[in-house]
Amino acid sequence: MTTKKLVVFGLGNRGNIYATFAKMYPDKFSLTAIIENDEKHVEYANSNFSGVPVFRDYHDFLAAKIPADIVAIATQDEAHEEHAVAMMKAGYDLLLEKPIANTLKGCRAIYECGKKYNRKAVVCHVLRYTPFYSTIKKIITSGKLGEVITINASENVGYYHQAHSFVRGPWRNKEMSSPMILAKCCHDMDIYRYLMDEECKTVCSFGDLYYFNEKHAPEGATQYCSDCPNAKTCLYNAQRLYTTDDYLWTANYFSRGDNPKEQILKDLKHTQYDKCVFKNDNDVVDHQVVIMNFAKGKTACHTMTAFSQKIYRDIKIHGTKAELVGNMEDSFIEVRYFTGEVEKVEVTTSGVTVGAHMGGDFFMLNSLYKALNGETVEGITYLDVSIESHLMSFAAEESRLNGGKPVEITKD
């Protein structure tokens, strides 16, 4: 197999994973260019990826006509349509971060552009590549469960992650970003589609922004945590959350320096991330349930909740011969046969050297490398299938806004 040329468009958290993978595995990917206009990220690129040209404007990159086998689009969600369409028109295939786009119109525009210019776009539905879900897929394919009839699963966002990303952060407002069910759960919609191996035809959904609003603010709460008399008692106090070791990853928005916690506190004061979670401009839901009906009458139920101690996904799959119970973050899978036997299935993420999502990023990039070299790869997902998860998400939001009314899904 031959080394493939990679361009990273957007060197934030996601883009840095792809660039770092190329740096660590130069036999698989050669990083030929970075497109980035944030000065801090440009400085980081020049320091950590020496010799790789950095373009501050993607038009300059296109004018340079740099050859590449794949361009990783890892820019902000609202820019995906513009950037993906421009790259495909210029002749590049894509590794496209989810969501494909923030709007149904944008998703369809990228999908149609790919068809028109005969370009491929691999969507970063990284859960497919995790040892956890890939093992579950193999178990289903093996026939151990019999025929899968229904799936029940949940995404437990984590109280601190909800506060950081969906109350204070870039995904807090659906007009600025997208509905929660798309921004956070299109991964999960894709997994249901993948495990069922048939199209979802109808969804209905219920959910709301119940807790993170002013009526739940503690007495005396101020606009900013740094001024609030409830600092010692509030679960969502920004100064506590952003300096707690387990949650330091959320502080990527702040400078670290030699004394990271001291610097975080200095940078945090009176910023968006210092705002009270009960006095913000957030409008995305903090809990939602989606019920799905598939082509042959099989069903799935998805629960998204902000109210969990930790971030984790769990799943129950009910087949005609056995049920499967699993928890991704615990690498736990049991197959419980109706005959009484219980099989514990080993899941390992050993060998993972870069990325997150319980190995998903690492294995996705390895699968991408194989696919670009012409190999048939299990689980790899292109726009023609990946768009279905987004159609499911948009339909779920439409249903939620209409009191749970069933919404049919059409691809065209």
Ligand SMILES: NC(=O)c1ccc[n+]([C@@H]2O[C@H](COP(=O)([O-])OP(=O)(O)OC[C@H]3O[C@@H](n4cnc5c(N)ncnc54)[C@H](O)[C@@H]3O)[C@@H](O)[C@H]2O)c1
The other form holds:
Amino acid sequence: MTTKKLVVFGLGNRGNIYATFAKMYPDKFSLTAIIENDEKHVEYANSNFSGVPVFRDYHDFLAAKIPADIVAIATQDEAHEEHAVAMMKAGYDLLLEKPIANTLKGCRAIYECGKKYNRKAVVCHVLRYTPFYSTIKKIITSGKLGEVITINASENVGYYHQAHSFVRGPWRNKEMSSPMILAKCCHDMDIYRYLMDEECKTVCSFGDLYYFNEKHAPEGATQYCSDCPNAKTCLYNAQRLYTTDDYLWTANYFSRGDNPKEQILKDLKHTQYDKCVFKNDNDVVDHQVVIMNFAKGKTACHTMTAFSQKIYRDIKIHGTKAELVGNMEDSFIEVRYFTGEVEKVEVTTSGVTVGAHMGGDFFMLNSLYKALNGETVEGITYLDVSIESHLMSFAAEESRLNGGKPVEITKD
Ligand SMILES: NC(=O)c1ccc[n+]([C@@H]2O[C@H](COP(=O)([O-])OP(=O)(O)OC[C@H]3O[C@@H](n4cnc5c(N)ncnc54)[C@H](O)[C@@H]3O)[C@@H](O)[C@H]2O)c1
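Show the form predicted in complex with the ligand, please, because up to now only the form predicted on its own has appeared in this conversation.
Every chain and every other molecule in the complex is listed next, the one we just looked at coming first.
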């Protein structure tokens, strides 16, 4: 296998994972350019990836005609259409961050562009590559469950993650980014489609923004947490959340690097991330359910909720011979055979050195490397399949906005 040339477009949180992977595994990827227009991130690029050319404007990158096997598009959702189309037109294949685009029109435009210019795009549906879901897929393929009939699963967003990303952060407002069922759950839609191995035909959905609004503000709450008399008692106090050890990654959005907590607090004051979660301009939901009907009449039900202590997913799969029960936090998956036996199948993330998503990022990049070298790799799909998860998400949003009305999914 040969080393593949990688360009990172957008050296933010996600792009940094791809660039770091290349730095750690130079036999797999060589980082040939970075496109980044934020001065702080350019500085970070120059000190951490020295020798790699950094372009502030992607047009300059295109003019430089730098060869690459893959361009990782890791800019924000609303820019994907412009950036993906420009790169594919110029002849590059893509590792494209999800969502493909933040509008249905944008998703279709990228899909059509890929067909027109014969370009490939691997969408970062990282869950497929996690040991958790790839073990589940193997169990299904082995036939142990019989035929899969129903899937019931939850995406537990985590109370602090909801507050950070979907109340204060870039995905808080659907006009500015996208509906939450797309931003957060296109991964899950992709997983249902992958595990069912069938196209989803119809969805119904209900959901709302119930809690993170003015109605639930504690008495005397101020616009910024740093001025608020409820700072000590409020669960969502920004100063506490952004300096809690387990949540420090969220501070990267305004205080780059391994900053001490005093610096984080300074950088936080009176920014968007210091705003009260009950007095923001967020309009995305904090809970939503989606009911799916697949091509042969099989069904799945997805619950997305902000209200969990941790970030995790759980799943129950009902087959004709056994049921499977899994929680991403555990190191095993249980197969409960109808004959009475219970099998515990081990799940391990050992060997993962970089990235997040319970090994998803790490194994996705390893799979991508193999696929670029012409190997057949389980889980890798291209836009023709990846777009289905987005069609399911947009249909779910349409249904939710229409009181749960069934919405049919049409690919073309
Ligand atoms: N696959 C996943 O599981 C997953 C998880 C989180 C986020 N995402 C997606 O990844 C993407 C990036 O998210 P993030 O959290 O890394 O965001 P981020 O804001 O940290 O990073 C985006 C980067 O792109 C740069 N940028 C924006 N416009 C640019 C331009 N025109 N030219 C050059 N640089 C530009 C920004 O300066 C920033 O450094 C988003 O689409 C997000 O939804 C995917």
